[in-house]
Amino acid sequence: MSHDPTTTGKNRVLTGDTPTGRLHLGHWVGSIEQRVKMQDDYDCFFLLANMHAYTTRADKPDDIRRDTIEIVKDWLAAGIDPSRATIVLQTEIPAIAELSWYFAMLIPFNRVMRNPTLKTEIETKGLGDKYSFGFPMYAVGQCADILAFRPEFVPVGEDQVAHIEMCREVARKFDQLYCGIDSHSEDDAYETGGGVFPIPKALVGKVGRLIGTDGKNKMSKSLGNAVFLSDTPKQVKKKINAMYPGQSRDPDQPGDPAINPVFQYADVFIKDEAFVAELRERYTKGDNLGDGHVKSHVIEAVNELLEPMRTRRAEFEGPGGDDAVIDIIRDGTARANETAEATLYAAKEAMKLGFGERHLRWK
């Protein structure tokens, strides 16, 4: 990384999101939290995948701007802070698409299409075989993504490890074809060898799937069973009062705390350990302790984790809000380019097409 002028002396970490609407406690208890974590220990670059919002969106470009500067707000709101960590415009990283383009050269088509996650992605949101050539493409682009930083680790939800899967695949690929690494060499030893490419960690959060509103299914937007980090005291609570606690019991009745998906969320969110197990106990032997009993108590823990985001993101509403967003946006962005450009310039000197550095001016 000896061409790398942004190096911090940190490990790096690279994650990022899908500008397709605001985020979720889905999203918090996947990935965001351990972002804001990570901020002070390593070097942080969190992307905007815009480009990858084209792949199924490419009619809606109002949406897919509105829902870019939304994003930002929900990850300042959430505690990202741009004067510790870069923030990232995936279009504005040219780096980014030239990388996508060589490493399509190393991954079968078919590998690619049998990535799960994507297989997933094409059923959920009734694809069919009607998807445009770019949306398997963006599985290949969220491997530039990832590489173009060199990061170690990857702070993902559970359902992108296979993503993160197929990234390392194409890191150990690249670092084996142009810089001589035996492919029997162990993961760690790849960068230390010679390769241009770490082979990147997938880092999954404390809770890999959310259960939605709905109880049965994972948190989602599309499906209408999300709390979002922007709503309000009373949506937080209608949303969770509303919520199947997967039985119907009188509450001096036992009841099964393993099948209400409100006990993940008192894990979850409610601080005192101690006091959950004693409402999980008293649930379990029909102690005069009703689901909205439970409830009440998870609500009021939802509401204390999501009320200084509240505050944060009020910073950033109202008229001046998103110009705001916008400057944050483009420095952190330019200092991304720096990295990035690094990355190209070492990949193309291996690949022997390192005819001369670039340099991109920001304005």
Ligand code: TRP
The other form holds:
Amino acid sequence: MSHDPTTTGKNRVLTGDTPTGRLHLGHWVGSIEQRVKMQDDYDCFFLLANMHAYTTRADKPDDIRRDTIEIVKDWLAAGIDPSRATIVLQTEIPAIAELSWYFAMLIPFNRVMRNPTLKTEIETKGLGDKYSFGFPMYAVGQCADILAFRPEFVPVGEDQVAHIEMCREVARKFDQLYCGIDSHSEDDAYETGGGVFPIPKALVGKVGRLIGTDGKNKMSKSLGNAVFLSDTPKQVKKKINAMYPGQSRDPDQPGDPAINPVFQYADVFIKDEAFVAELRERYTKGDNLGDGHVKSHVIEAVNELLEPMRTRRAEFEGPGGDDAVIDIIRDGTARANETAEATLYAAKEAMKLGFGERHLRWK
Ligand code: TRP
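Can you return the structure of this protein in the form predicted together with tryptophan rather than the form predicted alone?
Okay, now the whole complex, with that chain kicking things off.
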């Protein structure tokens, strides 16, 4: 097995977010909740993909910087703990940029352009044929984000699975070309057989797709149908109360919970499953259960989830808050560079590019 001097012996996890704005409940159920749970049992790296933000917003550096700091506040509020997990700033990990170049040579151009996640993004963001060269390049960069840390697992939302698949292809190709791994090997045998890279596995969160408060589309900031982790109790109440329950009915008329998006929230956010089953039964029968009543339970559950987040966030609001966040980013990134540099060194050695060890200094 290729030697990683920075291993802790725990299985390693890497995932990340592109800083594009505040995190919402869709992010929580799709990924953040899982990250918080994994911090103790895994060696976790959480990446701020700020370089990727420039692929579509190169003209908005101020916004990207602000979003980068805000997303860390969301992470910390959600319970990501920098003493247990490593927070990584992509633009200060030079190994990622270098590996991206080498990986770009291992994947056919047309394979990148066929990536369904990129195609969807081109459509939904209305990029047409005007997107930068760097835009599709980010998918290759994402392979480097992941492989620089040689993780076993990559917890992500459903929409990212195509990217993880590409990353797995790149890892296999690298190990086959430069480490003599047989192309018929099982994925688990790549690293143990002497490959530089493991073949990481995607872990998709319990709810791949949380519906937005419009009851139609996936929750998303740009569609204006999101409940943010930073929303106040009042905002939560207002947004959920405004949801259309999918049907118009009186409390004593039978209803169909299956077409009522509020019930997806009930399933996801109300911990007492028996209670949700009872609500569902009463709703189906028309047992004097109004929509407002169902919503009030959902609002309560969501606020219960967000309340401790509000308390933790308060520490980083006000003067000095941003500086404290930047310190956390620097600490994590310094640690992350040790791991990423070790990977890069191993990869370059395998590629016959070993010309001596390099030591970066970052102040
Ligand atoms: N592309 C991911 C998203 O938009 C963010 C990301 C960048 C990422 N690098 C990553 C996710 C590496 C997982 C692993 O959500």
